[in-house]
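Only one chain comes next, encoded as structure tokens, the form predicted on its own.
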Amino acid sequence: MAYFDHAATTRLSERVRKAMDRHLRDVYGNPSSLHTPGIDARKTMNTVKNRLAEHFGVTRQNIVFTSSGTEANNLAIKGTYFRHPNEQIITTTIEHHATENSVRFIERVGGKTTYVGVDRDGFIDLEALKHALKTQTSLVSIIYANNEIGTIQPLKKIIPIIKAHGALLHFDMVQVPLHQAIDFSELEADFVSLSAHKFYGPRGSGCLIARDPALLEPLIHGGQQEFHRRAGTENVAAMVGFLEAYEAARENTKAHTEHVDNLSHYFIEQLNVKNFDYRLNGPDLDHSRLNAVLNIGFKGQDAQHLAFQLNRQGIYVSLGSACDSDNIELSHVLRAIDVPKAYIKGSMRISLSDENTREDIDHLLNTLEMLFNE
């Protein structure tokens, strides 16, 4: 198997399995409960969140736990929209659907949104984000780190303009753990949306970092969890996943960076030498980008064809983001930055991680090749 979609979810670990264990088997009690089990859960939820809050520079009250970055997406944008819905939200055109969708469901419900458009590197538009931001511009929203192009964008260019107009400011980087720490005392943002599964972490594990939660209004009802934000029994165990998960990506953040940047210039060495006529989409290797994120455009193939073929082989790719599978337009963000029609049919995702080898990479070339010329 060579497993190349590690943008869409990464395998659990070892080390976050059995941090997670105990708390799935003995750590039983609701953290609401008065009694000991339910106390011994809230103690050690109170830990997580306290080491937490550590690496992130903030406190406990500033981490709101969710089911994914979807929600946290959500969380930020409709949480902030239903606060002040005769303002604005601003978001770009290459945003993942959780923060796409969110701003279109505005739309329909009546708020005012506007989409900034991007270079054909998938950086945004500066002078448009300078335009498109009023007096009563609530939030803007950005994807800091593309998931289908790798794309990162210029945080000390962004973070001025919209902090002289006042207006709040949410990244989502839920692509970010494996590849860099987050401290948000640094960014200057109100809101970071994280998901553990994609540093080798929990599905249905997610969280939201909040200058001021109480800026939010929520959007599930019910108790007084998560700082009466986010109400519903708090899943423990997989916030112990969150936090060992996350502790791990730190500790290995240069070793994985460094691993995954050789493969990533061998994988486009290789597809030169052997002569593919292909397009990285995005910016430059090493220019501002996750080098673990490639997308791929192979010229006058198309992609779902190589994807279902890939896996007969044993090979997983994507098409791009994991929450458009059963979409068969185009993507949206390939479209946003102008992927020539040669190339767009035939793009596809690679997204590398630590556990990839030059054999995974040697692999998928040699099967490209056969397929290419059958």
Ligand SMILES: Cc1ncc(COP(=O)(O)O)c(C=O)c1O
The other form holds:
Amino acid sequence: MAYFDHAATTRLSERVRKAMDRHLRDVYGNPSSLHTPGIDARKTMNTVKNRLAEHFGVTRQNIVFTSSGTEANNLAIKGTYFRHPNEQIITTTIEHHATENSVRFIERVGGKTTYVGVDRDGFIDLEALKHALKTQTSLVSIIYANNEIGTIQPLKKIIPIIKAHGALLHFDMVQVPLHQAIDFSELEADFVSLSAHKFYGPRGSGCLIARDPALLEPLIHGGQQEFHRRAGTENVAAMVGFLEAYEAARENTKAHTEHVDNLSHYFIEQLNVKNFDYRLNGPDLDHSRLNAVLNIGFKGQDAQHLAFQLNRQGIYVSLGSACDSDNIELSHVLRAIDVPKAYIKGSMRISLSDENTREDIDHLLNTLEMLFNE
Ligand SMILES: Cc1ncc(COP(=O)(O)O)c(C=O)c1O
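Right, and the form predicted in complex with the named molecule of this protein, after the form predicted on its own?
Complete assembly follows, chain above in first position.
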């Protein structure tokens, strides 16, 4: 089999699984309990949080653990909105659904929102951002590294614009940790969302790093967990998994990046050698992008049909489009970057990791060649 859907999720690594197993076996107390098993669980949790906080350049009070990246985005966006219901929220036209639909919710309940467009490679329109900020704004929420086309936004240009205005800034960095460290202390953002299953950690384990969590209205009410920002008995094993996966990602960043860079160049080279009629949706390789996330449009093809046929051969890609049997809704991201009509329907996402090999890519391209000639 050849798995090319690492932007959707990654395998739980053995190292992470073992760390979580150890925890699940040995520590069963509720971190809120005052007896010894509870205190043990609380100690583990605080150790995990302190270590992660050190990696991020914050203190543990700045980390709110959540059930997912989706929940982290919801907390940043709705948590800010509920504090400032009369101010607008700005986002972009190429966000993950977790952001897009949080912002749509705010519209439905009467809030003000603005979607800033992007250019043909997915880079935010800075003039449109400046213009949007003329209206009273509580939060700007931006996907730092795009999950469909890989575009990495130019922080050095974006941050001064937003700071000059005084709005809060949220970056969805869910796709980032396999590729680079998260140094919140350097970032000048107010909120950052992360999710462990994108870097060989467990699903259901995300967090929001917050410069000042007290600025957020909690979305889940109950006990005092997560410094009153997110109630519910803590999933300490999920936190252990998050930390272990994050540390493994840091130890492996250089090797991972080199491997993925090599593979992505090989992939594009082979598309050319084999004379595929294609376009790379998003920036060119090595140009402010994740080389791991390659969105390829094959001219005149039907990507849904191709993905189905590839799946039958044990090759797993993704479409980035929501579809039911009769109705394909083309990806809002591909529409936002104006992918030409001849290519948009034939677009698929190939997302790589260090678990992929050149043989996987040969297998994919040979199978595609065969399907195109059928
Ligand atoms: C950029 C981005 N943001 C948010 C999410 C949501 O994360 P989760 O799957 O943990 O809910 C994803 C996952 O696909 C993502 O790629």
